[in-house]
Structures are given as structure tokens and as C-alpha cells.
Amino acid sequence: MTASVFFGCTFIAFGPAIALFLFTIARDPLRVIFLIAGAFFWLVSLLLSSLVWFISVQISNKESAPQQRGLLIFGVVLSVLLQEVFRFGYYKLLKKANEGLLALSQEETMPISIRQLAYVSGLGFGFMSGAFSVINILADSVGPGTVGIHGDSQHYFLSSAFMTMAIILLHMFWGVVFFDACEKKRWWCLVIVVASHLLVSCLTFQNPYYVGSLVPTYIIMFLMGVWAFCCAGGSLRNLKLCLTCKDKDFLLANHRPR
């Protein structure tokens, strides 16, 4: 029974994330380097946030639950703020480094595009905050024990896959969006992704009423992925024309000669 959990919730939590990895970076090398590169700014990001809440911890009162609780709130703020200021360091040096594969490639136009930079980067930040969201939630799906035996809800394990998986998603979504709103100098629209992260994490600590958390956030997913969708140049057209098989464009640049 463990396995089939652990084995279960590892899939609900990365199975998108890696079919889109398999389907669309792995083949091409420069893609998965952007994205590795993408997961280490995410990581170090949650490096300084951890050393700030570390501090704050240090020097508080640890017998004060209410102080505690408004620390846990500051670093989930702290560190969702951080993220958002590494991924537009990351697009700078994203930028800066597309200009400098331009000047030595001989032909005229990019290697890779703005977009396939923010989608890449974006899945990158997705799959290192998964793993940290879920790493140690698997390793004790294993077991020994189980869920609920005191009350708890049992939907703990299936709830934290689907909330991980949500995370990945918006990451994604976020960085196309973001990508996009730098490009085209739409400050209020860095406003919303920000806000909408932080709205996200905030609302994990509605658990363990995961209706209240998880609810909400696959709305705010599929709005993002909405938004994302039209920011990368998507309508109901070409959707319905790739759906049915129909888009030429599309068609000729997967087709690999025999």
C-alpha cells in the first residue's frame, strides 16, 4: 500500500512536468541547460530566504506560538518575493546571453526565442520547488505508519501531489507571463504574477482544509495558464486547428525526415 502511494503521488505531482520535459526540452540540448539554469536560480533564492527565516527564528521568542505563526508568514512572503526578484535576474541574464549566442551563431535570428526562454526557465523553477514542496512528503508515504489513524484526514498524500503539480504548472505559467510583461513593459502585469504567488502560498495555510487551498488554486492555474496561452501568441484558431491536426505550421516543424 505504501508503494502504490508513494509510486501514485510521485506521478500525480511530476507526471505533467516530465511529459512536457520529454516532449519539449530534452531533445534539445540548449533548452535543458536553460533549465537547469532556470532550477538554480530558484534554488538559491530559497537559499537566502532560508538563512533570513533561519536568523529571524534565532533571535525570536520560540515560546511565543503567535510570534512563530507571524514568522512562518514572513518567510513564505520573504521567500515568494526573492523568487519573483531571481527570475527577473534571470531574464536579464537570459537576455544578455541570447545576445551574445546571436553575435557568434551565423544566422540572423535567435537560437531560441523569448518565449521558449520563459516557458523553459519557468518549468525549471516549477520542477526545483516541486521536489523541495514534496521530497519528504514521499519519503514518508513509505511508511512506517499511516494516515489518519488519529483523526487526521487521509487525503494528506493525495492532497500535497496535486497541490505540487499545481505549483509546477503556475511556475510555468508565471514565467511566461512575466517574460512576456518584461518584453513589453507591462508593469501591472508583473504586479498580478506577483500577487497571484503570493496568493497561492498564502493559501496553503489554509490546510489541512485542502478544500479552501486547493480549490482556489487550480482557479488561479487555469487563468494563468489562460493568460500564458494568449501571451505566447495562442488563440482559439490555432488551438482548434493543432487539436484537429490541421496546423501546417506546426505539423512541418516536427516532421523529421526518414
Given for the second form:
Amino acid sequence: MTASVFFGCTFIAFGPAIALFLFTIARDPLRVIFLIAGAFFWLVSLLLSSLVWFISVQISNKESAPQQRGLLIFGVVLSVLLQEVFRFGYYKLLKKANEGLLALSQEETMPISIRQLAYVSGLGFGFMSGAFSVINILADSVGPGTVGIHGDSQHYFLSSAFMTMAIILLHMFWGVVFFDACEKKRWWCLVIVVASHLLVSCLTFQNPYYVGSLVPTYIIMFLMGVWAFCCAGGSLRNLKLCLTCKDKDFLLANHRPR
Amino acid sequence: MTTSDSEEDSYDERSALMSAETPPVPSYQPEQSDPDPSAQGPVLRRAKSSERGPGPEAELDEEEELTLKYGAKHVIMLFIPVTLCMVVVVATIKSIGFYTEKTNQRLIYTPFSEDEVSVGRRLLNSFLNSIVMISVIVVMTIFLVMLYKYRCYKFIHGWLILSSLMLLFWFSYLYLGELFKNYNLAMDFPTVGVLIWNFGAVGMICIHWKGPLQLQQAYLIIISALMALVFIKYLPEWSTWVILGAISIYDLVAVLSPKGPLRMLVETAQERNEPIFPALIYSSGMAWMVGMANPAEERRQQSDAEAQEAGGSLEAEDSPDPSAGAQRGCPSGEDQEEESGVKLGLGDFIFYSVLVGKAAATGGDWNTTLACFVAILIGLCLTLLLLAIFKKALPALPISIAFGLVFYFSTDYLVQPFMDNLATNQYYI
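Now that we've seen the form predicted on its own, could you pull up the form predicted together with the partner chain?
The complete assembly is shown below, putting the previous chain first.
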């Protein structure tokens, strides 16, 4: 417990996301704004789904544990679906705003491309989702206590941190694939994104049997990562060029000699 | 002011901006002395640039639209200080117990106690408290507008200097005391005396006279945080929420209605071509009047005044020449103007921080605090968007506080039980 667990879990959960933010988003004010707007949209979707869940709990039988569990599962599924609906809504809003601003600004190119928006909005969703899932847990990990004293799993904090990291990265990948699918009107891709999100959430119903939930989640995360990489224009060739520092376009853009 | 040709060539987004300098921004000051929180309605204003465009058309008065990039930069220039202020307040609330301890002391502006048993009575008392508070604020604002109209500058200066003295010395001394008590640090009076003296003296100089921009910004953020902490401690719970709501409505009315005191203040200042008191307003960039002899210095001295709670005022000033490095209080030649800055009144900082701090204080849930934080930032973003569209003084409180309140209550009552249940079972959405 206390400081080492707190810092360890915080860095596990938010490390990649914060690194991504610092290196790719922090410099550009426009991206920061769209990140925060994405976070806001996720928040609104959570609010609506909590409202529905809350109402359903009030009218249900509070004593019956299976019923409450069923309602919670219903809440999770509804929340996932609403998140994807809001992701679509955000996409539509960004398209409209981009067109409007392009008309307004008399410039020829949009200041931010739809792919960057996909990445940034996905990360915004991820940040907010991760933060809401894990911040209270992290705050509790600072204080005194014994994990799992009543017989629950001892790996609660660690597994939460790893799960959060996976979820944040997954949201980012889902964002990229989703927007790309909407741009190219490939609706089956959308269905796969929603289905994978549902799958990941439903896998967590097996917790505390972490092998059943964490391992498949990470597999799905890697697969989605590869898919998002391809959607964003990456390929094996690009990757090789990038890793051996021979990518001329990238080097030129960053003013570095080869 | 004229734009030099070179500006246009500099870079696209700049040229799209209203590069010409702007006509003097109206000076505006919300007043009030310290213990009062007379908050002024925040005012947003966009100074128009008079010219722009390629050389030959320099005389044309055009209003440039902000390009997206430039507008985004302004938004970030305000996000950062607002975030810093909120972080300071939340960190203090969560670590130092003093500011969340129940106290029977109340400010004289909230005379009705909330120790009632019945809900209806308590609600009634909080409404009455907010009525008292808002009336105090209205009276103070009108008093200030009168003073300003009849040119009693010395009185206003004196008042503002007194209030900033109190904030910088007394409140920070109390804060330091609580900090030491909390962490059980032994400290002697001479050391504290030296610390507070230095802190306060440098603060007075930076805020009322000249100093590096970032130091001035830091001091303004600190005094806003201190004031917000005082409110969080001494305002009773339900009254805080009602007051936040009421003050947003007051802000809306005071800034937008033709007879509103803040609008009159702004218009009077505009007529007289006077600058804003830098002390009451947080400015993200340096603003200078171009082409006026002895402009900055005089104006700065004249306009230095500080208010405890400055109402929010958001102004955007454009500067024609981004290349000139601006230093505060240094009236060099003409075309010197630096990046346009956007201005936000200190009252906005204070009330945003009160909202987030209160969210952090009541209940141990971090989700609520985070939700209020995001809601306020989005409200600020929307307000700045409106500022770019309407280009005139706008209140900065209503949208952000409305979002903040909605998200506070909904997250606290709806989202929190849901997330708690999910966390208990380790379900992820």
C-alpha cells in the first residue's frame, strides 16, 4: 500500500497516455481543446447511462442481489452503447465544425485533419474513461489498509491499473478506426468496433478471475492497435523506415538531418 | 495604429488576426474590498482591430475573424491559469483540513445559519443568504461605477490597494500558518515575518506597478486561490451553490443589459479611452497601446489598482506586431506590441475555483471534482468561442458555472453510485 503502490499504479495506468499527450498533443492548442471536448462527450454519455441505471435501480427490488447484479450488467452494456453513440455524435459535430471553419477562415487546408481529430478524440475518451475508473482506487491506495482482507483478490490495485491502461489505449485505437470507418462509410468496421468494446467490457464480468479478463483484453488491444495503425496509413514499410530513421517525409517535417 | 507590411507576411494565422492594434480597451474594475466578495460579473470583451490587410488597404476598417489556430492559442492561454488556480485550491482542500472544518463563524454577508433541521427551512435560509450577498455585490458595483463616473480615481486606488494588501499579507499569513500546522513543521516568527514581508511586497509591486508578466500572473492566480479558499471555508454549503447560481445570473444581467452596471463601466471607460487596471484582470499577454506617447507607463501607473475580486472580464487585444518583445512598462517606440492577450477577470477565477473546491470538499469522490473541472473548461471554451463570434464584452461565468453545477449534482448523485458499484465488482465500461 501507500506511496509505492500509488505511484506504481498511477504510472502503469496513465504512463502511456501521458507520454502520448506530452509528445504529440501538448504543443498544439487545437488538439488540446479537442481532447478536452472529447473527454466532455464521454462524460455526458456516462451521465446519461448513469441516469438510466439509477432510475432502474430505484424502481427495482433493492434487496435482491442477483437483480442488482443484472441491472449493473445492463448498465454496463447501455453505457458502452451510449459511449459509441456519442463517439459517432462527436464525429458528426467535428465534421460540421471543420466544414464551417474552413469556410470561415479562408484558408485552403483545415488546420487539423480528421485523422488527427480521430486520434485526439479517442485519447480524450480514453483519458476520461481511465480517470473515472481508477482515480478513486488510486486515492484509496495512498492510505492505510490491507488489500483483500475479506478474501478478495490481493491484486486489486495492480489489475485495475493494467486494465485502465488497456482501456485508455483501446479507446484511442477505437477512435482512429471508428472515424476512419465513418469517413470511408465502411459500416461493418463500426460494428466490429462496437462489438469489441462490448466484448472487452463483458470480459471484465469475470473479474477477479483476471486471466480471463486481462489476457484477452490485451490481445484485443494489440489487434486493434495494428488495425488502427493500418487505418492511419501505416504499413510495414513505413514502420521500417521510421525505426531506421530513414523516413524522409518525417525527417523533413521535423527539420532533422538524416 | 498601422500595421507594418512585414506583419502580413509573417504568418498566416497572424495576418488573419486583427492585427492592428486595438483602440484602447476600456478599463474596468470591479471593486470591492476585501472581506467582501463583491464579485463582479465577468466581462468579456474583444477589442476590435481597426485595420488589417495588405498595405494599400490599411486604412480600411475590417474586422478580422480569428482563425481557428489563433483562437485556440487564446483558449489555452486561459486554460492554463484557470487549471493552475483550481489545482492549487483542490490540493489545499484535500490536504489541509482547516478549510473543510465545520465552523460556526460566518461572513456577515451570509447571516442566516444553515443548522436547521428541516430541509425547507434550510433551503429558505440559503436563498436568503444569497439574496443578501448579491445585494451587497450589486450595491458595491454601483458604488464603484459611481466613483468611476465621477472620476474619484484616488479613492478607487486606495480601496484596491488596501484590499490587495490584506490578501497578500494577512490571508497568506493565515494560509502559511495552516500549512505549517498541518504538516507539523516548527517555525519561528522572524522567519515567517521575512517570508511574508517579501512575498507581500513583491506581490504589491508586481500587481500594482511593474514586474515580469509571469510573476504578475502567478500572484494573481495565488490571490484568486486564497480568496476562493476563504469562500469555501466560510460560506455555508447550500448557500454556496445558490450563490454561485445567483451570481451567474447577475453577471449575465450586469454585462449584457443596457443599464447593467458593468456595461456602463465598460462604456464609460471606452469613452474615456482608458485602459484596464491590470491588477483586477488576469492578462495572458502583454497589451500595449501602440503609438501613444508615454502610453504604457502612464497608463499603467494610473490603472494599477487591485481589487479583491475582480469581476471577470475577458478581453482580447490584438497586437499588430508579434515580433516585438514586450516588456512591461516600457514604452518604446510605436509599433511595439506583442502577442495579443486575452483577459479574464479575477472574479471568474475565484468562482470557478470555489465551485471545484466545494466539489472536492464535500465527499471524498474525485470523480465529481474531475467532472466539474472538465465542465468548467468546456464552458470557458464555449464562452471564448462566443467572444470570437460576437466580439464584445461577454460574461464568463454563466456558461461555465451552469455546466459546473449540472455536472456536480449529476455526478454526485447519479454517476457516483454507478461508478462505485462498478469499481467494487471491477467491471469496466
